[in-house]
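Quick heads-up: it's one chain on its own, the form predicted on its own, in structure tokens.
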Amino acid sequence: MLVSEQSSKTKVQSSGPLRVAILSPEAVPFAKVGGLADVSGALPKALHAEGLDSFLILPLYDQIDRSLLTGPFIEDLEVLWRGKRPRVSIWKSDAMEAPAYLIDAPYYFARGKIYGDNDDFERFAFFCRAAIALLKRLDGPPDVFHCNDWPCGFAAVEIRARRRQEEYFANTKILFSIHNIAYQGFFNPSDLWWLDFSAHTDDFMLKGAASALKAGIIASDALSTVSPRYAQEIQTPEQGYGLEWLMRARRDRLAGITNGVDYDIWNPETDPHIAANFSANDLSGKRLCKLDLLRRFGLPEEPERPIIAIISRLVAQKGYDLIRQAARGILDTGAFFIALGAGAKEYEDFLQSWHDTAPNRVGIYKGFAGEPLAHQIEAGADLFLMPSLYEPCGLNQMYSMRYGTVPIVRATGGLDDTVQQFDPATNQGTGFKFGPHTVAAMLEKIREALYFYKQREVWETIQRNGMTTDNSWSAAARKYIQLYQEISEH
């Protein structure tokens, strides 16, 4: 396994700092869809502060805020592509701290969204034949090529042939992170020769289709995941979604690294989005958050009454199966209960429902209505609900903590690893954690932890100790900067 235990002591090697592209979808501030927008805006501005020469390379889609970007910084990057060689602009940002090159092409990226797109897979393999583009007209190559996910998996396989054949990219080596396995960038064979791939068919073939994540996986040096727990379960047959025989293969090579929190984001004693702000030794103004949510949602102003709130896409990777099922016995906890999400009809269906049959206990916003509701449902609710079918790191159990949102989490991959169950005994732990994926199991942990919240001062206890926990990026970017060091030298 990659990466020991003392890494987090680790500093940059004193021949001078590496030099790390990150490549990615989506990021912070940019463009969002998921937690792995918040993973790479984060670990850039950490690696950065920890020392590292540390850049970022992603898409620039037609809804992103053009005041976070200066430029244009080239605009003659030619790229090889389909026999031709278009040329695009690239755009700059130091919004970050650490420096940010947006890729301008229009025609794949002036969409009004992100995914979704019959031809993703074709425009995110431009977006990696771009970026590999721009990195020859950058400050020297990278020591490492940090790519996330399947739409990055198309530049693995390039950069793993290129350096075989141009000195510039000789000792550039290549870290793959899977933030979702499920997720798997399929598309059709026949597509790989018009893309440039026939070459490296079999790295991408899974089940008759062509797999970018796969391929990814196959051509990089190492590869890491977002917590140690999901490095294990990715290797089983239940949660390898048919990639855990290469998983197990390449294990020496993979490492669990829990993300972290941008404290400088994620605040509540600084954020500008709520409507007060608080600490771990002064709670009084999350009462104040928890009265400005009540109102927002247009629920009775009755703070006393417990909120217990979720955020996430209305997919049942997240456990809205379990939802549906329990709303009833939710209710009959005497909570109000509040959601924020979009994703499949049939969830949005259930929560209008719901809030239809109870528009005095039910609050619901389908859709993602940017960060300051999110912050705003993070500050004034009093507990947070995850009851993932699997969740391989999650963000929102951390944020919760931070704001003193007591979370209610399925123990599996990166919430297993990040919350402690509460023991009234030591008066130890973060949360409440429930093994089975069932209703029952779910509906018992719900009120064990309301029935703490009825006792102030133990509540309290829990809030202080989920608030005081140090999620922060910079311990996980130790943990990336030895993981970095040890590929680089071999």
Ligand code: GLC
Second form
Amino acid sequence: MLVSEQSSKTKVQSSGPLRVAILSPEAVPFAKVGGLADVSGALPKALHAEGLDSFLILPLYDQIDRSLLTGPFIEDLEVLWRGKRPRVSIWKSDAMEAPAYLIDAPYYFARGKIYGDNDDFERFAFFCRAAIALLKRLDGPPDVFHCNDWPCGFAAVEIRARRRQEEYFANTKILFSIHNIAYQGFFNPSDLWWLDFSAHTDDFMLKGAASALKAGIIASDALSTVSPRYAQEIQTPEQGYGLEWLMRARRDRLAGITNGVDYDIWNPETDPHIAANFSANDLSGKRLCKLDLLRRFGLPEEPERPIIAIISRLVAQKGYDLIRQAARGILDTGAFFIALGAGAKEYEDFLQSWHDTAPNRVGIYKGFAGEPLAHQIEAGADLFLMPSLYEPCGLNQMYSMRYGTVPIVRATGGLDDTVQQFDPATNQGTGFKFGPHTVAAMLEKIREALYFYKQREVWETIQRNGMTTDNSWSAAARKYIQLYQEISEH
Ligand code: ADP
Ligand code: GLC
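For comparison with the form predicted on its own, please write out the form predicted in complex with the named molecule.
After this comes the whole thing, all chains and molecules, with the earlier chain placed first.
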């Protein structure tokens, strides 16, 4: 597609499908730390299915499975960086239907991990600059440049600046999606000059430091976050993490679009990772999955005893302080507890000591397990606990519902939007929700859920309510498309 001299409105209408470049630091099936990877893998595919010309750009980390890639697609991409012009190569993948381009810069991305180094800001600033250099080598400029979370903030700032100067990007609009406003991408403002962003210092400055998130939010034409409730919450001092004023100032440009579930990957009827497939019409396979799960975690094969599970990053956001305080109370309910998690050492230590004191009741896996174990837990557990302090969207509650695993969630963000409290008077509802972030409120809800767990028919109704809820990506993709169209036409 060539850059049009006409208005962007005419261009969008006259020159074929909307072209959307999605920039993300992680994406399934390549590299994953959390839900951003699930979303960045599913959205380009869902947009592609709706007829858009969508593609993904991400770093080529050393842990990415090379058999997913072809190339090099470009061998000598010059990136203007610190006054020099280093060359990187670009690999391509068709593993997700929409094309993915991966930036091969081993100095920055062969670190054995995705995040967590002191120079993360520099690594992702480089990624952004290389991604923009790549855009100039592809078939034409994107109509929309869709940036995700703080690592892509640099790209939003750079595109805004370059479209004023370069005809190539003149009609490229920027959407910035906030998946978690608490991760603000801080670094020392004195680094702005050599990163070539000193002209934008005011946009970056937040709490006395430079924030890639804040600059990205300011530079973008429109903003989105991953649930309507979280879109409201980040406009408050409690959840805005110091950016509530900016979210309020830009609230007319802020959309809340709930993430979907990729049912090609998360579907108990076809899931290759689980002991037996099952569906809303025939739940018998779920019992086999439960036995398999108990065996995997070395727990006694007592299929009548409920399993409460959690899969999450081990961070305060996920409510691990509540779980720690409620540990004894949870076991007093008679349930098994199975936890899969990687993250803060204090929570890993807690899980280990909990397991050590009750090895027949608590099963743990510390570390990032990859996909199969997460699927086996979703399939084999009875209840899924998400006592989050805050939760922009959350995906596991939706995966759980699909697998007949009833979620118990705190009513916050996307958890509140996607889980409907069960009402025994009407038999409506997909799970259990508590409001106050307290041990008492959480234990009360767990007991309420277990009361119904013992009534098999009622329980199967709740399971089926969840299993038949449609959280597929197509509805979310259509909302993104509407947003892309709106910004492209202005
Ligand atoms: P967040 O993005 O805040 O971590 P989400 O609920 O959106 O939370 O997504 C978490 C994703 O990461 C899910 O796909 C979940 O199964 C996966 N996940 C989290 N921790 C682990 C782990 N230790 N091992 C495997 N998968 C994990
Ligand atoms: C973030 C949020 C999580 C959300 C995910 C994908 O990591 O913590 O709630 O589901 O992004 O949008």
